[in-house]
Every structure is written in structure tokens, then in C-alpha cells.
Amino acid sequence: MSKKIAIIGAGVSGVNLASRLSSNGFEVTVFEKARGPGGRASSRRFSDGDKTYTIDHGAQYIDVETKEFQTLINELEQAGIVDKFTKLGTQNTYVPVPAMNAFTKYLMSNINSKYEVQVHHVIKKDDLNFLYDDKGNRLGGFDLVISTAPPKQTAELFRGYEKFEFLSKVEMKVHFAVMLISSKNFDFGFSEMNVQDSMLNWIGINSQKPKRDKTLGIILHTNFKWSLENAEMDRVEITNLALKELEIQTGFKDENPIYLACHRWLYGRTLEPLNTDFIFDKENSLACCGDYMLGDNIEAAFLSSSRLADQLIKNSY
């Protein structure tokens, strides 16, 4: 009988892990609090009744440095899921098409998933770990539970288990993403721009990425220091400040955009990677992995989850 594994989180780590384990005979269920897969490799959809617009508001690109990751990227490129892209300061970069979440959607094909379900805690009884939501409803029993949530959330999920307690002290960078879709035509002269000495650290033109709708889409990322100091500021105020800075930096202004929103990434990036592939508490049948183990990007998430999958497959858990 195959082992039943619960994976908490459908970001890059979760979906890569689910794909690897499922294809090797494990019975996998993915639990995700959002409406679909992606995590920080997400895209926001908006419909005005006549047209649906999409804009990437988290991770913007996939940078590839290792042969291990390149193998998957080559498969995705052949399947039409990613396109090669030239961006600032990198040599080997790709963009999922037609939106960032195409990458995770592809990996989640045929995986048993439960969306809009937030796992609150885990209780071990006999030989199984049982998952519960915040109302105390039991979500099922599993031979192994793996969290791909950010470190502080993983520590809370696995509270009472000593091996994971230190994760509550792992610091993550908060930042905001302001999304704007405009009916205006404007030549920025760039597809992305790093910003210095500003509340913003990056301006990107989403509509200039491959196979995107040509309606002007702009994404603004705040810098981490400013974001930490203003983490609880009203989103409308943050949005207005970001738009003023956009005008200062580029001259662009739109007082009546098609779409305007601000999203807070509470667990944006880790300050210091843990420099370990994953954590596996075999005695209690719990594990965790994620980008914060090895870095702060999509490749780090892939490598951490792949190495946990390798161990589980090799030892048949």
C-alpha cells in the first residue's frame, strides 16, 4: 500500500514535491489556503465585465543556475510553459507564459488538491498525523505531513515538535506590490528598472513580458527597509505613495486606471538562508522544505523540495 502524504502549501516547493512524489507512487494530497497554486509565483486576475486582465504580482522571473533546475526548465520550455527572457543582471532567465502561475499549474496536473483550505494544526495519533482546520474539523490522516509554508507558519503548524521550534525565529522580509493596469499608451523605454533612494526598489512593465496582454500593466515593488518600517500602513496610502514615486521616476500618471491594487507579501524573502536542504523529523513523520532553506528565489524552492523528494523516494519513506 502506498504511503499517504499531505503537503501543506501549493507554491513552487509544494507543487514540485507533489509532482515528484506522485509520479513515484506516493498518494499525495496538497492543501492550499488560496484559490489556486502559485504562492509567490502568483498572478492576479481582474475582470471589468468585458475583458479579463492578468498581472504578475510576486516573483517576476525564473533565474536558472544549476543543471538540476535546467532539466525541468527545458521540459517546461518544450511544453510551451516558459519562454526565455532577457532581464537586468542575469544570464539565464525564463518567464512562465501567459502568466507566472502557469508554471505551478503545469506541475499540479492530476495532483489531488484541496484549495481554500487552511491547515491549522497537526495531531499525531497511533501511526498517523491528523490535520485540522481552525474550526477543529479533521482534514484527514496521513503517514507523513510536509509543510512548504514560510518558516514562522511551519513552526506554528508543528508547534510542540522540538525540531521545528527554531523556525519561529527565522526572519523574513516584508514588502508590498502595487499593481496598475492602464488604458494609456506610454513608452517607458524599459521593461524593468531598479530604483535607488526611494520607497520603491523596482518598477516592472508586466505587459512587456512574453505572451502577455498588450494593455499596459505596471508592477511596483517597495524596498524591504521601508516596507518593514511601514508594514501596517493603510494600503490606500501605500498605493498613493507608490504612484507618486512612479510619476517622479518615469513621468507616468493615470488618475483613472482600469485596475489598481496593493498586496502585502508578509513573508517575501528570508534575511539569511538556513543552508540546509530540508528538515525531516522521521520519528514524528513531519518534514518541511522551502526556498528559505537555500536562498530566496524559485530555484531555491525547487532545489529544497527536490532534495527532500529524492530522500523520500530513495528510502520509500
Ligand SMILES: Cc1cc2nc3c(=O)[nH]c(=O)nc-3n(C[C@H](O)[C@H](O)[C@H](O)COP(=O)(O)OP(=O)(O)OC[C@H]3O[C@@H](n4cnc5c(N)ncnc54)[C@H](O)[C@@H]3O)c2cc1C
Given for the second form:
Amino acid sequence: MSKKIAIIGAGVSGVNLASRLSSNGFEVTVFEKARGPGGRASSRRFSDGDKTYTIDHGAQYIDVETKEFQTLINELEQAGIVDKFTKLGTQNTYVPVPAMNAFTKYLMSNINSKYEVQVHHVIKKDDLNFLYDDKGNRLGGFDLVISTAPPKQTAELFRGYEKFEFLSKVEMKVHFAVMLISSKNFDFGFSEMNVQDSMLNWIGINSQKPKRDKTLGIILHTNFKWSLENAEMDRVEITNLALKELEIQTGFKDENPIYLACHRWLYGRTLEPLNTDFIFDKENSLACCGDYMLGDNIEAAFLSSSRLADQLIKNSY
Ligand SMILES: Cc1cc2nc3c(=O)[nH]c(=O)nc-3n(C[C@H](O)[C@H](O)[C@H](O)COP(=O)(O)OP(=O)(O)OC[C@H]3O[C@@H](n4cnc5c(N)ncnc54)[C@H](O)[C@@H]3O)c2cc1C
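Previous: the form predicted alone; requested now: the form predicted in complex with the named molecule:
Next comes the full complex, this chain leading.
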């Protein structure tokens, strides 16, 4: 009988793991608290009348360094899911089209998934691990439960299990993303810009990425130091400060945008990778993987989840 595996999280790590395991005969169910896949590599959707706008508010680009990741990216390119992108300072960059979450959506097709379900804890009974939500509802019993949530959230999910306890001390960098959609035409003269000596560290023009809607879309990312010092600041205040900074840096101003929002990525980017591929507690049938194991980007999430998939497939779990 095939092994039943629960994967918590449908970010890059979770969907890559799910895709690899299900195509190798495991019975996989993915639980994701958000409305769809993507995690930190996702896109915000906004409808105004008949028109829907999409803007990438977390990860912006996929940089590829390893042969292994390149193989998947080539498959995605052939399927029309990513386009090669020329960007200053990088050699091998891709952008999912028509939005960042196209990448995870593609890998999730045909995978059993439960969205808008937040797993709260895990209890082992006999040979199975049972997942529960915060109201105590049982979400199912599994031979193995894998968390791809950021480290502190994984420690919380697997509380009481010694191997995962130290993850509660693994810090991630907080970041804010301010998103603006404007009916104005404005020539920025760049598709993205790194910013120095400012609360912002990056300004990106979403509408200049391949196969995006041409309505002007701007993303502003705050720098780590500023974000940490102002992690609890009111979002409206952050938005106003970021817009002022945008005007100073570029001259652009829109007092009546189509859409304006601020998202806080509480566990945004890895501070220090753990330099281990994944954690596997065979005795308790629990495991975890994610970008923070090996790096701070999509490729690190792919590699960590691939290493765990390799081990489970090789040993038939
Ligand atoms: C602002 C920003 C910009 C970035 N830019 C880039 C970039 O340009 N290029 C790049 O390569 N990388 C970039 N990154 C990093 C990249 O987004 C991440 O490395 C990668 O997406 C991590 O994937 P993951 O699957 O490991 O984790 P996540 O994407 O965090 O996935 C974890 C998932 O678990 C879900 N989850 C958590 N707890 C529960 C629970 N209890 N129950 C159910 N679901 C749960 C979450 O909702 C989430 O979907 C950026 C990140 C940020 C924040």
C-alpha cells in the first residue's frame, strides 16, 4: 500500500516535494493556509469592476545556478510557464508568466490540496500522525508529516518534538512590500532599481516584466534594518513613507492609484542558512525542509525539498 504523506505549505518547497513524491507513488495531501499555492513566491490579485490586476509582491525573479534546478526550469520554459529574463548583474534569470505564482500552480496540478486550511498541531496515535486545526478538528492521519513552513512556524507545529525545538530560535528577515497600480503613464527608465540610504532597498516595475498587463504596476521593498526597527508600524504609515521615498527617488507620484496595499512578510528572507539539507525524525515520522536550510531563495527551497524527496523515494520512505 502506498504511504500517505501530508505536506504543510504550498510554497516552492511544498509543491516541489509534492510533485516529486506523488509522481513516485506516494499518496500526497498538501495543506496550505492561503487561498492558493506560492507562499513567498506568490502574486496579489485585485479586481476593479471587470478588470483583474496581478502584482508579484514577494519573490521577483528565479536565478538558476545548479544543473538540477536548470532541468526543471527548462521543462517549465518548454511548457510556457517561465520566460528567460535579462537582468543586470545576473547570468541566468527567469520570470514565471503571466505572474510569479504560475510556477507553483504548474507543479501543483493533479496534487490533492486543501487550501485555506491552517494546520495547528500534530499528534501521533498508533502508527499514524494526525493533523489538527486550531479548533481541534482532525484533518486526517498520515504515515509521515512534512512541514515546509518557515522555521519558527515549523517549531510551533512540531512542538514537543525535540529535533525541531531549535527552529524556534532561527530568525528570518522581516520585509514590507508596498504595491501600487496606477492608470498613469510614466517613463522610469528602468525595470528595477536598487536603492541605497533609504527605507527602501528596491523599486520594481511589475508591468515591465514579460507577459504582464501593461497598466503601470510598482512594487517597493523595504530594507531589512528599517523593516526590523519598524516591524509593528501601521501599514498606512509605511505605505505613505514608501510613496514619499518613491517620489524622491524617481519623481513619480499618483494621489489616486487604482490599487494600493502593503504586505508584511514576517518571515521574509533567511538570515543565516542552516547548511543542512532537511531534518528527518524517522522515529516520530516528522520532517521539514525549506529555503532556510540551504540559502535564501527559490533555488534553495527547490534544492532542500529535492534532497528530502530523493531520500524518501530511495528508501520508499
Ligand atoms: C520580499 C521578498 C522578495 C524575494 N525575492 C526573491 C527573488 O527575487 N528571487 C528568489 O529566488 N527568492 C526571493 N525571495 C525568497 C523566496 O521567496 C523564498 O526563498 C521561497 O519562496 C521560499 O519557499 P518555501 O516553500 O521554502 O517557503 P514559503 O514560500 O514560506 O512556503 C511556506 C508555506 O507554508 C504555508 N504555511 C505556513 N504555516 C502553515 C500552517 N500552519 N498550515 C498550513 N500552511 C502553512 C505558508 O502559507 C506558505 O505558503 C524573496 C522573498 C521575499 C519575502
